[in-house]
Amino acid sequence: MPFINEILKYSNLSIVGLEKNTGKTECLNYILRNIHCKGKKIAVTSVGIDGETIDQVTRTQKPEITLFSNMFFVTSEKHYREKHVTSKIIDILDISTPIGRLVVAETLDQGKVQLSGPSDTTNLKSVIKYLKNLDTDLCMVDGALSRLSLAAPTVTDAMILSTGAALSANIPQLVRYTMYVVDRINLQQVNNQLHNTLSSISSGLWAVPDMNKSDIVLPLNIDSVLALSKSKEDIFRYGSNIYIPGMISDKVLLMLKSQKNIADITLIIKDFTKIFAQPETYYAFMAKGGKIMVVDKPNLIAITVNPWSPSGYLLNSNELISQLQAKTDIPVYNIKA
């Protein structure tokens, strides 16, 4: 069974869908199918609405979350009402989503749930130390790419990326943008120290002037990257090394990518969901020798694909396998097939 043993070495995992319809549903009823067949103790939320049965945007029929017996789960007041499962309730937690508060409860038998999990890191985070203090082997999150932060390095060890004819019907160009968001999930981390150091910063732009000193970082006194254009003579007045938490543009990228000493340019962000630029810009300011550190690096142990689209059209399922591994140490499945 593909990667079922892989993931079994996490506590937590996140499967991110690229775009609506990709597999994402049909990725996590296989994953909870066969862990359950183990026997291993699962919990399962989400950052947003999962389950439904009749896609709101396409109108197309969905699969719905099938969850087996003795299952955590954590969804709204609204959605644990309208389960088709027997469950009890185990908590109902502090937090609160628009559609109500945040249920967990156990299933008592085999049935089909809606999940509307924590809608921000912060409550996430919480909810998932909940979940393992029930002493669950594997806590389960649903996410996607409008929700990609939510399944950030700093919240999951682990990570399933799912992607899919519904980006995009034309094979080179669907794996031309998985393969972006592939590149820049595997970016470096700075070492063990300087990830210390640098983790509990969340504002402004900083020096490194020694990646070996990990625990000497300066302030640039600059507030945010909106005031680079006005001050980007003084961003290098301590070496090379940048480190911004904050969002990467494509502004950012060419004006590093604009300057003499770009080759020895090193920056550094939080993590891969903080960058916003286009592929061509994050490309050529590669090209060109600037070079791109993370300080939390997430796990990706999969890439699933589905061929097929709402619209109608169904790719050739092995092409895109193919043209995808041969780009990638990650393994690419059709979990359907």
The other form holds:
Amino acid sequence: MPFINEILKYSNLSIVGLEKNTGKTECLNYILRNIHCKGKKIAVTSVGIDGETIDQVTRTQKPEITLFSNMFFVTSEKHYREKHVTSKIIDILDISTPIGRLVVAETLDQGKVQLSGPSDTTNLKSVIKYLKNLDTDLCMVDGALSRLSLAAPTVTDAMILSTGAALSANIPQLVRYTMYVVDRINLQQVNNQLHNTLSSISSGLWAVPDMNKSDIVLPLNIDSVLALSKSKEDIFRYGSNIYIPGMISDKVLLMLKSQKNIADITLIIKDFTKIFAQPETYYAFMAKGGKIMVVDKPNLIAITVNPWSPSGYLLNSNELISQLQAKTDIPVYNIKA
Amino acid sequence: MNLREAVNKFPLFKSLIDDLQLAYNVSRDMLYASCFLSDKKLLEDEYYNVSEMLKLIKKDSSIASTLHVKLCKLRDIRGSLANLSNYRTLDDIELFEIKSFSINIEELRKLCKTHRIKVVDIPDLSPVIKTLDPDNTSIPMFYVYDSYSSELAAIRKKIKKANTDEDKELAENLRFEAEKLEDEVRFKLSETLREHSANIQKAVFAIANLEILLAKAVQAFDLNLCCPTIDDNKIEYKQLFNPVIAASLQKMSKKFQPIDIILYKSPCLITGANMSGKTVILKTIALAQYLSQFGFFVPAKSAEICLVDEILTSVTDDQDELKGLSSFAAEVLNVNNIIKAVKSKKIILALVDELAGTTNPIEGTAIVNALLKILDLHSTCSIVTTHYSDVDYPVRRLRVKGLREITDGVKITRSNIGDFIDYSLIEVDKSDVPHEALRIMEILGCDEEFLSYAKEAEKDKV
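Alternative state: the form predicted together with its partner chain, after the form predicted on its own:
Entire complex below, previous chain first.
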């Protein structure tokens, strides 16, 4: 039974899909199925609206989450009313979603629910905290990559990444796309003190003259990366370590890549989801010697693959797993097998 | 007029209302919808209730926070109640809300009993709780309990078994049956609750009322307000102060000088130098009147108030530029409103600041005289402030004392000038408008050349 024992080490966990239909929900169901008999108190919630019975985009059947007795779940009023499980309402939180407030409930038997949850980090944190106060051993968050920047990496202790044929029906391409995410997730994290200093900064451009002196972070007087090209001052006047908490586009990486001190440049970013650049640009930046570090790094504990694509195509799952596993130390599993 | 309109009209009042601690949504809505009262009996009841709460707070200040914590837990169940009275069957979420509301109300009711709070009558909701808590757990959680229907309990057992046997189809079919039974239970529960809905409704308003009274009492306690008494003929404040201005002065470690004032059912002319606080007096009197007629305590050592139907003001800093009116035009319209109200036999409190202050002294004086005459003929409780020295209509006159005698060696500057002004009011016979404008300009550090020209011109005139 892969990674169930690994999961039990953490008090909260997010499951993040690279694309719709990459098997994230299957992964969550797999975990729920295998964990409920372990005598642990489990809670589940989601980021934003999710768990529709029919996928709104591809019109394919999406499995609902199957919960077992005595599990906590948080979902919106609408989805609570549509549940197929006997459960008791414990509380209604003061957090609203477009489809109602969030309901905290506990299941009394086995059945299916649709999950929805808070759509921003602050509220997600408070929901996780609330569930923790109910004496849960493990709180799982269902997330998607499109919404990932809003929640997953900084909030939970561990993360599982779901990838699959929905992303690409071509194995080498699928591996390349997946590895691009895995590579970014594995970006080196800055040291603890610097993490604390930089966490509180959320906009602008900053210089970090010395990575070991966390108390010296200097503003470069540029409001956002969009103004970078217009800046007349030398952005490297305090050295080559630049912190950009905002979005990193192709333009930023291309600009940095063409500097003559590229080999010395360390770009510090908030977390891996802030990179919106094409893989080619990213790898070209790296190839020229540029370095990227992150303030917040998620703890990726497993990769799951779904060889089925929504269009009905089935990839060779052994081939897919071995090709992915060849590129990373993170264990790769096929949940559907 | 309701309170929402009043606070929109009068920013000082708004800042006092915004500071009130109201945790329960319904309380805030109810407060904003409350009316400007001119009924003596209603107001006296309200004052009595606030003073009862105030007594309680004075005895034990922790009671306010204890109640507040309980009130924070309350949900706004007006939507669910509306559904109930519209003969809709409530769902689990609504039933949960009513249950948790009722449990909290019972706790509040017990708390009121132990503290002998009798200002509101909270109905007993234990029958509601009993309906929604068949297992007597007293825990605020809800589902369609097994004990509601033995049939349902039996099916649920079968579902469990089907799940353990992994017979998905059977489980699905049984769940369908169970859901049907659950709906029946919800229908019955809604029927039962409908019988209690008047009581639940009553509890909602009683609790909101309790919180409003508590907030008023806490405000009176914090700001040191007094309970007004209602008089038929006069308004009299001893040590009237403006809590909003006093608070901002306190931040600069300065003090607000309270004033004593009596107003009868006739106009009163107030004169005084610049910076002598005439406008503040008017605004404070308006504030106190609003507070008292919305059932709040007032900022004074003692207060007797005369009830009016409306408070009408003309204060020059009204933001009428936005409406495209000149300051004079805006003023004329305000004053005309006052006259209209007076003529329609409405009982009003009229407060007019620096009437016609922007026009020439000859016409200005004439306008002031004319307004005083109308207010006098209609015995209107009113204040008019002016700069003009030739106002000769025979009315009661008050003057702000103004600059104090200054002992040698003390330097007055822009920042401490307030300390050298005596804001108290004295009754005078004739308009003796003090000539202190030049003096004050000097203290404020005006350009010397500018001042010397002004002084010369003044000498020529005298």
